[in-house]
Each structure stands twice: as C-alpha cells, then as structure tokens.
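We begin with a single chain expressed as structure tokens, specifically the form predicted on its own.
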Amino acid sequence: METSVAMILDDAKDIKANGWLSSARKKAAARFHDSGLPKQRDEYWKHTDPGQFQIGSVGDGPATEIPAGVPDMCPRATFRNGRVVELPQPGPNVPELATLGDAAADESHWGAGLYGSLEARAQKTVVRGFAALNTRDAEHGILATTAPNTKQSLQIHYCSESNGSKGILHHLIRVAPGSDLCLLEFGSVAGQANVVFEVDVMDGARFSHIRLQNKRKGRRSIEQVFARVGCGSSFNLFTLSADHKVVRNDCVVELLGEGGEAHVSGAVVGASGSHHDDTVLVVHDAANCRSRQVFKKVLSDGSVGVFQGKILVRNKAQKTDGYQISKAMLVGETGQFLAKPELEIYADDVVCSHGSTSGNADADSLFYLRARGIPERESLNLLALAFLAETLEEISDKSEMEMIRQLMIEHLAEQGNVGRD
C-alpha cells in the first residue's frame, strides 16, 4: 500500500538529537509548518507534479554498483540503504570528514553554524518545504571540511537494495580558504529519496562537485544544493541525469563575493516514461562576479524535461556577467520539453543573457550520416552525443569528462526507442 508523502507528514517526527542538531531541527520545523509541501499550482511546481514523490512499496531492485569508467580513487565514502557504512581514513589529501550523528555530539562543531541555514536563506525568495522537510527529518549524512590552502577530494557512493525504500540524507560541505575540493556523487541513496546539500565555498576557494545520477530506473529523487561562494571563489556543479522516473534537482547559489563564479550545469538522456526537472537559481549580491548555466537534454518518446533557470542579480552587483542557456533534442514525437528561463536585474551595469529551444534531430545531418550506411539509431546517437557535448566544456578536469562522455555514449545506447535500424 502506498503512502503519499502530505499523509505521512501530519505527525512530526521526534526529534530525538540534542543541542545544536536539536535548535536547527525545531526551527526547520517551523519553517515546514508554514510552508507545507508545495503543490502543482505553485509557480514553480507547475512542470512537475509533487505529488509523484510517495513513500511505500513499489517493489525491489538489486543494490547499485559502482557504473563502469567511474575511477576507483579514494577517498570514498559509502551509504547504503541510507545509512554511512564505510568512511575513508584520514590523510593528507582527504577531507576532514564526520557522521551527522558523531558532529552532533560536539556543541563546538563547525556544522552548528551552517547546519539549515543555507536551506533557510533560500526560502526567503522561494518557498521550498521538501528543503525544510529535510532539515527537520535528515538522521544521517555528512560533513566534510578542508585543510586550507590544500587540494582535496572526496567520493559519495550511495547502495539501495529496495525500489520501496526512502532516503533523507544532509550533507555540509566547508571548503576552506584558499583550498580546492572535487567531489563525485554517484549511486542510488533509495526508491524515495529527498538529500539536501549545504555548501560553504569560503574566500579564494575552489569546488567542483559532479553527480551521475543514472542506475536510477523506476526511482523518483528531490535532491537540492544551497551553496555560498565568497570573494573570488568558485562553485561548479555539472549533473549527467539518466534513468530515473523521476527526479527533481533544485540548486540555489548566491555569490556574495567579490569575484565570485558559479557554474551549473547538465546533460540529460531521458528515456521513455522519465521526467527530469532541474531548477536553478543563481543570485548575484556582490560585484564583479560571472555565472554560467548550461543544460542541455536529450528526450526520448514519452520523456519529459524541464528548466527553469533564473538570474538574480542584486543592485550592488555591478559588473555582473551572467549566462544561461538551456537546449531539448527531440527524438520522436511525443518527448515534451518545459522551460522557464529569467532575468531579475536591479543593477545598471551588467552583461545578462539567456536562450531556450528545442526541436528535433538536424535533419540535413541525418541524411548524410545514412547516406553513408550507418544505421538511423547509431546516426541518432551520434548526433545526440553531439548535441550535448557543449555542457562537458564546462568540466575542468579532462579525466572526468572523458568519464562523462563514456557514460552519456552507453546510455544512449541504451535507448532502444531512439531510432528504427
């Protein structure tokens, strides 16, 4: 029997944590309870109904491996079933790493001035109750800082073993000044999952954070990032989307330094039945700084994408340069592709751009591929991996790319309603 997410909400959950966890916890609390959980006449829920996100059994799946071409680098830190198994041991090159339980035992931990209150600044421009449903629920996660002025990286890999099964993770990360941090998320957290990301980029750091989001069939995901950059720092978020039934990413990245990047972007293969939604949203509040978002989909029949990407940009950031462009290919007849780009701009001296289209597969281009002999489905593929091959320019690290490359090659391929042989 299935549950939906607004009946198993009436009670809320104790909270059995103490001190600083406990504070953060009631305040969540209140914000959920003046909030509730959106629903689809919400500007921007309109797209994706939240009433697809449910709690019960829908059946079982085996436990998700690590995909193939993903390296085997340590440090990694392992969940399953939405719980931490395995963290990596310490070292030079490895963050300084805790359990949301273990942080929480220590009044004096850094995650006591960051724990919710990212979540929270970002419902003063958009309500978001799953965000604060999180921060009021979340028993497990973690929390990651680096040593200043190093270089470091970090690995998330989620197992799940049950399609029915429901994750609520929160993880903090603090890069340090000065400091470079990489981390790559991959795996499945469970059937239902909604995981919250807190991220404090401090003066002169760098972070750059990938997340492959496929291995995910039949399963639906909230999964929100809420990032401040400060004086010439850097935040680039790149998403490979493929699989999942649904899936709905919420990132919220202010710039409150002068000199301050952000960089959102990603690529979706949707199949068949899938509906993914990623919506950004990049806040310019101080001088000087630059943003870029760049997505880019690939709809198969009966896929879904949406996008909706806005630009704020403050009255004392003068000097802004913001982009933002957002693409569908089609493949058949029926994939849909939903956009809603926009600009705010209350500064007088910026340089702001954004574009959206959508339309099949060049046709011209097609013709000259199977006048050549190869098969409409491989041509399909060729183009496809074209067509989405501008968001991994803004991938830095070229071993990564290549990794992206690898895995957008093997879904598409995956993809047996692309094209008639």
The other form holds:
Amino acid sequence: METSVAMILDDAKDIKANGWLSSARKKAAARFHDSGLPKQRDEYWKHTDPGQFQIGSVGDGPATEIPAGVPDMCPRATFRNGRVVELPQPGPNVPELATLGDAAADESHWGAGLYGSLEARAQKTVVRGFAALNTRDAEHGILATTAPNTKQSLQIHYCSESNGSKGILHHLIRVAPGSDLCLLEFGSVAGQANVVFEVDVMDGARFSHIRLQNKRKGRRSIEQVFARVGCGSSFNLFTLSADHKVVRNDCVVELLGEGGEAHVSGAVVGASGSHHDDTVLVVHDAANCRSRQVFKKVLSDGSVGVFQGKILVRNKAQKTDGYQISKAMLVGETGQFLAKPELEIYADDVVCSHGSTSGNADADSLFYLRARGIPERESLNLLALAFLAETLEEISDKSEMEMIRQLMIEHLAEQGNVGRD
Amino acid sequence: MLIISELNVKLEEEDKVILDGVNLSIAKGSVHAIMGPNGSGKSTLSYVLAGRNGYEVLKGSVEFDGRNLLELEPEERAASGLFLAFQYPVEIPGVGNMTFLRTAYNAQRKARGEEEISASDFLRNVRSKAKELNIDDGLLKRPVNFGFSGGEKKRNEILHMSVLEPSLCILDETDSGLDVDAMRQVAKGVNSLRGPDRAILVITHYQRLLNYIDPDVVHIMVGGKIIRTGGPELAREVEENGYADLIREVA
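Could the form predicted together with the partner chain be given as well, to go with the form predicted on its own?
What follows is the whole complex; the chain from before opens it.
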C-alpha cells in the first residue's frame, strides 16, 4: 500500500523540548494531575465504566477494511497502528495538512494556538481526565486547515493490525472564514484508542464531520470532539456506530458567534454485548444560534446504549433555538437504554426542547409487514432501518446519506435480527 | 376456499368476546361483503384471519384451501395466498415502497419454494400494474405510505394486492376516509382483480362501496354473529333502513 503513497512520512518522535507542543503538554499534565482519570461515581460516568478503557482489548482480528460505499477519489490521510503513514497530495480541494510532529517543529504554526486550548476550556464545565491525558501524551495526529472561501474535503482512514494495541491521537482542524470542509473518518485506531479533535469553525464557515465507527469488533475507544463555532457558521457531526465492544463519544460544541449552528447526531446498531455512549454538551454563548442533537439507537439483547445530552444557554444567548431528541428501539428483552437529557438556561428569551423514548418495535407496524409475507426477523430489521432513517435527515449530502443508509442495512443484517438467512 | 365454522374469539387481555359463533364459507371466484354497525366484530374477523396478536380463539375453526389457517404465522398465511388490505395502512419511513414490495414478494415466493424474481423483472411488473391502477411512479419511490394521502394509502394497498396476486383478498373498510373519486378508483382496482381463481371479501360499514364493487353475497354482522345473508339487495335494504330493523327482526 505504501508504494502508491503520495508522501511517506517519518515518525515524529522528537518533539522539541521547548516548543509550543511541549508547553501545551506540560499544561495538560497539570490538568491531568488535578483531575486524574474518571471514576464510575462521577456524574457523567455513571452509565459507562471508565475502567473499561484501561484494560486490554478483546478484538478478534486486524481492522484495516474500508467500509463499503466510502468514495475512493477523495483526498485521504491514512494511519497505520496509530501513526500517519500517508497524506494526500496538496491540491485545490485538499486542506493544508501537517503531521503533529512536523507542526511542532514550526514555532509559528497555527496549531500552536489551538492545541489543548479547547480541551482546556471544556474542562471548566466538566472535568475530563481522558482528554487531558490525550493532550499530554498524544504523539500523532494531523492538523488540517482550509484556505478561506474554498470548499475542501478530507478522509481519515485508520488501519490497525493488532488487537492488543493502544493509540492516542490528537487532531486539529481549522475551517477558515467562508470555507467549507467535509471530513469523513473511518476505521479503527487501535484495540484501545483515545482520540481528540479540536475544531475551530471560523466566521461564516461550515464543517461537516462524518464518523463511521464500524468494522471494529471487540475494540474499545473514547473519542472526544471539542469545537468552537463562529458567527454564522455551522458545525455538523454525524456518527454511525456499530461493531464495538465499547465506545464513548464526547462532544462539546460552543456557539460563540451570532447565528451559529450546531448539529450533533448519530445512529447506533448495538450488537449483543456492545456498549455505545454518546455524551454531548452544546453551549450557547451568543444570540440567535440554533442547535440540534438527534440520536437513535437500535439495541439488541445484551447491548447498552447511553445518551447524555445537555444544552447550556448562557445569559447573553437570547433567541436560542435548542432541540434534543434521543430514542431507542429495543429488539428483544434485555437491551438497555440509559438517557439523561439536561437543559441549563440562563437567558430568558429562548426555545429549548428535549425528549427521549425507548420501546420495542411498534406492534401494528410489525403485523403490517408480516401480513404482507415478510418473516418476523426481517420485518424487525426493516422497522429498525425505518427507525434509524430519521437520523439520515441530519446529513445534508445525498451520497453520504445513501452510503450510511447502506451501512445501516449491512449492520442490521449482521445482527441476526435478519431474515436474510 | 375459506370455511369459517363456529368461530368464537375473545380479546387476549380482557374477558370480552368479540366473535360469537361466526359461520361463513367463501367459494373460489366469488365476492362476499360483510356489513355491520360499528363494534360488530367485522374488523376483528379480518385481523383474526390475517393472524394478528391479541386475540384468543375460544372455539371453532378456519380452513383455508384445506389447511388449518389458525395454526399459521401471519407471513405463512400471506405466502399461502391470503391478503389483508388494511383499514389504516402503516407508514414506514426510510423503506422505499418498491423495496418493501419486492421484499414481500420474494419472501412469499421463497416460502412457497419458488425462485426469487430479478429486480428488473419485478420493476417492470410493478410499473405495469401501477399504470393499470393509475398510480403515479413517484409513489413507488417514496417510503411506504409515508406522507401519503388517505386515498394514496388505499390505492397503494390495492397495488400491493395486485402485485402479490393473492387467492383470497380481504378488504377491511377500504372505503373509509375516501372521497367518491378515490373510492371509484379503488373499486376499479378491486374489480380488475376479480377472477375465477380468486375470492374477495369486502368489509364495509356503508353500502356505497358496493355500488362500485358488485358482491355476489352480502352478510350482515351484528354482535359478533352473522345475522343475515343474502344477495346485493340486502345491502340496499341496509342503506335505506339502517341496521335497526334487521337487529329487531333477529331479536
């Protein structure tokens, strides 16, 4: 695979001892010293045992496959076993890219102002030990910035060959004013992974981030996205999650400029024995911003889905429009959905709503399908697809939407909820 | 083709008897109608025949083409040729009408040990049926019943029926919520499915659908029993005098 590579990259092991990265790490070390790793008694870890992220993985093989439907002709950065091995050729549609090691060698790199800064801000609302640890220890990651007023795209593919591996990655994304960046992230970093994104969506910019957390049987990962969103900008994060042992997705988005938008959404196909936790905090800190959180989880017997979503509206964020919904469809008797919606509002002229439901497949619908001749398992699958399909509305790109719909079908079929025997 | 004998059914969760000794035989090629006031058990009969959960058969039997229908799962009943057109067709967002119909068609063929049909042959077949029924192609691409108008939902039921080619069609209050034009179109669809090998059972509250679908036999159902059976003139009698006279007669 390396032979066709645009650029083969050296490992960036020698981080300058007195450079910006080093000083950011020292600050993170101090934060981590104060916080330590979370305990299950902590408010946001009651439903997911944080100890799970510190034990060896139980993966059942290498994870190198590219999910079906991922477009081939897109600029792609490839990681192997937690290290960057390939970056795409520069081009008009490609954001400017650097590895963390290369950027650290450049004292005036834009990353200097961003690395660890959004993570540190997010620590002020809730202590986040895994994120501080990541900022302290990450040796690899990529830094991507768009040029102003362009439309660019990037894929990040993680291959990992060993189940017992660990990976800590820290990426920085800067979406320049008036530009548009689409990021598609897929694969598995390691048997046990800790990933941080810090994302700066500047004024009038648009960022769309799609994560395919699949093809990761038996793996454990904690993935954290910290974003700030400027005036009239939009931040969109969609996660399709399936095939895990355990995943914790933390997302903190701060709407800091007027007219900003944040959409954080996801769909989960929870196989037996898997645990999927989505914990989202959207902070409205400017007027006239809009946010949506939409999560749907299909949970098979013995799987657990967690959703902890909060909308925090600060006092100057008048005319806020905040929305949050989380729903679970339980297939069988022993799946569990644990939801904790929260609103904290300090402004007086806002509209915020939240809702959460869980239940089995609708009996009338199931009967309708079976009465047309579709066996029970297959009928349940079609209903599960219909249930998840609502989240597809959150994706604006039609081809990405269709790719994810097909992946949903594939994963539902693998569940054994299927009649396609 | 269908022989219902002394069928007694109660709700599973309540001690409420809904069907109280129903006897009904439908021969191949014939069109029967069941009329009755609200709460007489007409829709329950259709659900029990199609295999819906929530009912308990206390006694009696249903024989369909020589098989004990009550032993079969809903999908097995469908594969053996029974079709229920729903009073309230269910919306299934995210699943295309065409995909759904092909899944159902192939599942039935598979259950009967027949070869599955290719996507392109199926598409051609459905398109031509849709055209006969005056159904817009757009309806095939949209998610099943999702956002369909009342008339579109009922026409879609008739399209499903026409594609799946059942030997026994049960139409449960297909006329409810339809305006005259929509009803005429639905009736036209149903009439096009009449044939020597197919029986049709029309369940309706009003006589007006029977102006367009001419039944061979009309049954009046009251209190979970069939109290009168006659020809098409029985439906007209009900339209003129209501059910009260018939109920009095029996009492």
